[in-house]
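One chain follows as structure tokens, the form predicted alone.
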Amino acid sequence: MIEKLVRKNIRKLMPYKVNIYDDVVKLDANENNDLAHGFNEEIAEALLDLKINEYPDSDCWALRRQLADKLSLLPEELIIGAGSDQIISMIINAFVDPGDNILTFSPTFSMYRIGTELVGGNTYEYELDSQFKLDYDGFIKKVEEDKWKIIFLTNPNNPTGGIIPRHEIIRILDIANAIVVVDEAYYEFYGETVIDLIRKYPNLIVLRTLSKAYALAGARVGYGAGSKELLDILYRVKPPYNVTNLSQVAAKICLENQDMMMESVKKIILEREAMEKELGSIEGIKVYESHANFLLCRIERAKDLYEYLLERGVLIRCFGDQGPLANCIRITIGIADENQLVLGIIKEFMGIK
């Protein structure tokens, strides 16, 4: 009885399922390793002062104040969520109604997909080619069909690692007729931005997230910066109190503490650089030319390494022996002595000694 009562458009979605492992080395969800503990004490230090009895900054007035300092916005062309995600969901709730239409690309983050599917609309996704790169004059040509509702172009991407240059999404904000969203989760490893140019395209917004490389995935902080005018309209859908106490106070610790950030980001992309050289070096494995704190890998067999990974307790990510990333796996960089470990593993189940 209950199923028929559920909406038509979600009958057929699959809950987000996340596998609970203990006692793994962990990587497969792009976490900093690196930090793993590196802000705690300042946080539990910071978190005594804290009135938990008492709700939240609704707004985030300080945690967007400080960002703004930062970014050389103003607190108004900025909003926090509750991850990114919540964001992606706050732009979707704002602009999509049953019928209309989003693009992307694919494959990418299957978030703009599903939070669409729930409100009634529809995605499109533009084909990466064999070696997951854009066709930028093709997916130009689809912009200029202007039947689209939001573009989200994800650079770096998740989960293949490549990137947009700046000029090619400078050409699609100056065609398009819709919401613009850069995803730029992983632009600290990266290091290239449009976030200076939301004042130039009032439909453009560009959310980054403090969950990769500032380490803080468990509190679930994120951030869209955007006009006013664009910013007006998702405060209107923004849930009261999306952000907690604790998460609002671990943000601004984090934030207090870039310079730390940065010494492990360059540490991770010294890490990723050679374990793309080790991996690269196998014969039998793919691998894909990276710009975030990941890689992702073609090999047959992706499944039973896998397992066999898992077997010795590490976990990464399998994408199946489906679509365009049958056979893939995609590792997350960790520390030095993860990445040897994961490195002897894989050259062991590929017979090398």
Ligand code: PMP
Given for the second form:
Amino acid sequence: MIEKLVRKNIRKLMPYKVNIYDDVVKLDANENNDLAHGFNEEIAEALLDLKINEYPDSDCWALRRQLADKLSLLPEELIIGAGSDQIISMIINAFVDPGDNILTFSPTFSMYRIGTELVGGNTYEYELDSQFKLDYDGFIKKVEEDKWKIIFLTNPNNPTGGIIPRHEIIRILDIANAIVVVDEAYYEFYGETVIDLIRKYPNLIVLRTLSKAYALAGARVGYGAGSKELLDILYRVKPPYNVTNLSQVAAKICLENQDMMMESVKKIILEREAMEKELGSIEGIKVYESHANFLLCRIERAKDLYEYLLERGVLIRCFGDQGPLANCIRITIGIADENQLVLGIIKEFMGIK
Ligand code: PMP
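What would the structure be for the form predicted in complex with this ligand, rather than the form predicted alone?
Let's see the whole complex now, leading with the same chain.
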């Protein structure tokens, strides 16, 4: 009976499934293991002063002022979400009517498509080539079809690690009659941004998160930077009190420790480069160039390797055997010991001494 009452768009949706494993080396979700407990003491101390009986600052003014200073923007040009996931939902809720179209590429982060399905919109996924590169001219032609409410660009892309150069994003911005979202969740590992363009292009919104480089995935804090005109619209759909005061305190402390984060990012990039070399030298493994804190690899018997690693206490991401990501695995770059452990198990699986 209940199923019949469900909205049409939701009937065919499956829950976003996340498996929980105890005591594994967790390299499946692009978290920062290097700073696992990095800010805990300082956060714990700050929490002692917290009035948790009170609702949080609904619009996160203190956090926005702190970020505005850091980014040379105005607080009015920023919005905070319970993870950047929530800002993706807000953008879709604000701009997509049932039957409207959004444009992105594939493979990419799945929440753009899922969020659009939820509201009855259609997602066009422009396929990346066999090297997971974007054919910029082909994509521009798609943009020119001019039927899009939102264009989502992920830079660097998840799960491929690939990038879109700034001048190509500008080409898209110059012709798009749509909201253009540039999702920079992995910005700190890449270093290039288009956040400076939000005043030139009022239809641009740049998304960032504290879940990756800042090692704060558990607190769920992400932000969007865009023109005041665009953000005023997002504030109409933002749920009140969407970021807890616990998370706002944690975010403040993380952002104050910029140097620690940057040190950690440097280490992770060095580790990624070493892993890319090592994995790339193994016959039968194709490693894709990455500008983020993970590596995408194609390997025969990917599912077996995934199981083999899990049996030995290492969790990675496996993409199954269908579609463009068939036989692909994504390994988050962990701390040196974790990376050596994965490498050792993979070599063992491949029969290398
Ligand atoms: N965008 C991209 C490209 C991501 O990979 C992720 C996390 N997997 C997110 C957004 C969401 O991050 P969060 O909600 O934790 O801020």
